[in-house]
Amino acid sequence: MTFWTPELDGYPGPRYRAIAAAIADAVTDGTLPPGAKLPPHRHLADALGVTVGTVTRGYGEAERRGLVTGRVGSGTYVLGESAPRSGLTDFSIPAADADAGTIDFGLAFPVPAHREAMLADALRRLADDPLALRDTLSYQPEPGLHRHRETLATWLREDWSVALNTEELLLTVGGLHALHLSLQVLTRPGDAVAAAGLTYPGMLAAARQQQLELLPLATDDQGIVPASLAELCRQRSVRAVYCMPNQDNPTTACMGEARRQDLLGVAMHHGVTIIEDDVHLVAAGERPPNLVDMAPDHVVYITSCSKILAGGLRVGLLRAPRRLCPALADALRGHCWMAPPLNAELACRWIESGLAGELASWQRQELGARQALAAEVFADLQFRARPYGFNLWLELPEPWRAQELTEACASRGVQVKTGEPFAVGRHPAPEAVRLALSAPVSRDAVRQGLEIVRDTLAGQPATPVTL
């Protein structure tokens, strides 16, 4: 516990943004080191003659600012290496050299795959081609080449059933530069925008990079609560909603159609954008109409071929309505002036030789295999999953906690992630972990991983619980 006092008597305007700015010059003169925890709201407020709501609102400006993490039951601290915080820090992808004996559920990656022969094949086809190589070594318009761009909506469209018109995509360098760049375009610094109460961690800190407020929305089993929506817009000015309505993550939860319907109904009524991110790519069948179908005007959709084909290729599409089309043009050039073209154009050859779709179609029958062997193995645990999905979302039995899991599983080589990396602000944690079951080698390595964890449960944590 850090004992830290400011004086605010230099600081002019209102209380709470001095608060805020206290904190912002003791971290940099070092009065808040890295890690150090501020003083529990009602203490400060004693010690300054403010209300506890004055604190509160200053901690969450330091926040917004990026100065300091909070979370419910922990405690607000400042930023650094020791602190516990959230967002794609949680998510770095191991070395080269990490333990191969470690059995890692803790990241959503393509079912593992000889895709090397693939791009080998596809870079020798290319070599022939002197066409294709003037395109991939040029300059391009900032949406991408319009022949790579047709490729991957008629892709979209016959395999997915997702139908996108040409002219309103752009290329992006992955789904998370796509999300950027929508909140770029959607949004100033300061403003508010609304998520589900845990989310995407790249959409934590790309809302943290842009200082932008990102505030929680309740869910239940299909995911964001319309009327959580509609409530918040009545008390704030919110900008855009960001969801996952097809597989959410982490808590895998499919929207039904009455459910989207409602939260476009809310979302059209205060004039909010929906940011629809559809990474994960779900099969008609098994998903209602996307909501970039249903009200193409107010939605704004991202989807990347990471999860499909190959998350190196970093190829991603960012499809708007037209009218912000030209502000969005604008914003990725001044990212990177443009998607490289060698990457999309890779990622088409896939697409038009058929070995996308083989890919895909491979990658479905073994996600569905090891959904099966999940819930296989967690017979008599609840937790939720798709049934071709990248992750589970279990549910833990009391006495267990969440952090008590992962670190009992670290233990015996076995990577979860708790539900802290996905918190929005101060929006508490659930006792539940997040298993990403296309990540290991195999699904031996899946069984037996799964089996570890089941059997730690079967035991006590290493240390007493208080309640």
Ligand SMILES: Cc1ncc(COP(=O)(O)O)c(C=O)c1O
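Treat the numbers as computed from the prediction; the structure is a model and nothing was measured. Residue numbers count along the first chain shown, from 1. Heads up, when I say rigid core I mean the largest set of C-alphas that superpose within 1.5 Å between the two forms. First, how it differs from the form predicted together with this ligand.
Core-superposed comparison between these two forms: the C-alpha position of V414 differs by less than 2 Å. R15: CA moves 2 Å or more between these two forms after rigid-core fitting. Residue displacement note: D455 has its CA displaced by under 2 Å between these two forms (rigid core superposed).
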Second form
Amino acid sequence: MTFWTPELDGYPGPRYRAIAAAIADAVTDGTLPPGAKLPPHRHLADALGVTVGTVTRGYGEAERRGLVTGRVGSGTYVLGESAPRSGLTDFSIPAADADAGTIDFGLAFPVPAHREAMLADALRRLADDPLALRDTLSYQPEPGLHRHRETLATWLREDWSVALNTEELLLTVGGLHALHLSLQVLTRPGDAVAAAGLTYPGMLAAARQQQLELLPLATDDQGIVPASLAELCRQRSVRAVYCMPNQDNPTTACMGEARRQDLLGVAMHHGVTIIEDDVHLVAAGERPPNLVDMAPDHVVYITSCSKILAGGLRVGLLRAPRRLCPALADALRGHCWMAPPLNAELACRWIESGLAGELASWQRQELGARQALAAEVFADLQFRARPYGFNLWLELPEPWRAQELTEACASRGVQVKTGEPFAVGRHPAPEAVRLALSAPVSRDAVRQGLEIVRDTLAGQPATPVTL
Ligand SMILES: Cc1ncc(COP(=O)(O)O)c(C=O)c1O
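Moving on from the form predicted on its own, kindly provide the form predicted together with this ligand as a structure.
After this comes the whole thing, all chains and molecules, with the earlier chain placed first.
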């Protein structure tokens, strides 16, 4: 049997990167077709005259770039497509004609509401405003129109108690775009960034696309454990740490104030910038101060209108220390020149008319009711949630595994997510599932779905056929 053995001479830099680059080239030119098995680590190490550790790191790097997938005990295989998987593949939006009978707890969408009429009204009013129409048709400065930034900064300050300065705010094409921009100006390909061992899949995708090494940090019921960041920084140079202190996705953890101080202390000591993701905005009374308010010079803050107004508006907000603003504006220009002013115009009209405030308080009430419902239906189960949170993190009783529950629920028309798509690298996903309580169409659907999950757990998983 002949194994694929790359010629590494033409690849500069560390040998593990050379191995990953050779895999990339072999995938592109078809030498390694989809499904091909890479040589066992020891075999390739002997053939190349490197250590087994170097091969392991090389395969790990190739996996991080989305080229291969490896599972302990069964080998490393070339993925089905040569294009890197985004990491968001498990989160594709269901087709409009998806089974209407399904109760979908999969994606943390805003609670369904009749936003179409609100949009129609805003568009009609805009149509009668020639000055605003002109603004939305013109190229604008990269950070966005000043009046839009001012309205959005005021909204964040007054409705969400996030004290941001208009001058520091950049408008982006959604929160995920803001995350990409932050990583782009804080890192270079190959740099290490850190995040909780389970984190937002968009971060996994962004890190992969920007060729960053994403390293998992230990967590507890308050999210990232600062000592684990300190330990990592003693071993490696870490450029940034990504976190969601107010409402972690998927575990729903909220960091206490002392934890925030400790995390900032470690980050500042090691010169690591914190990327604070606050897309799931949380009212001021239900959380300690934001990291950005505690240490503005060390934090890049991200949020968006997606979870309160509408995801389709793609209005994101990025606030960074002043020293990063020119590079951010430059990066934004390189992506799209500016976020579309029309979208920001509509968001600002919803804010100025008071509609955004009404939507937010209606949604809060609805989320509160859905969370209370879940607490009642899951009274005998272990779970984590926030009183007005989008998600619920259900820790499964023995003998259930997350994948088994997901499949069993799907066969009964209920969609939930395992921790697997949130896992950084090979960080083990616990036997738990995430339920986005916000997503189903009604409270009745939420109750029905929760009862199916509970009743499924009361039974036994399907017995696997053993050969
Ligand atoms: C934690 C977190 N950050 C960022 C985003 C992306 O937000 P947007 O839809 O505004 O790009 C999401 C979306 O689900 C999210 O859950």
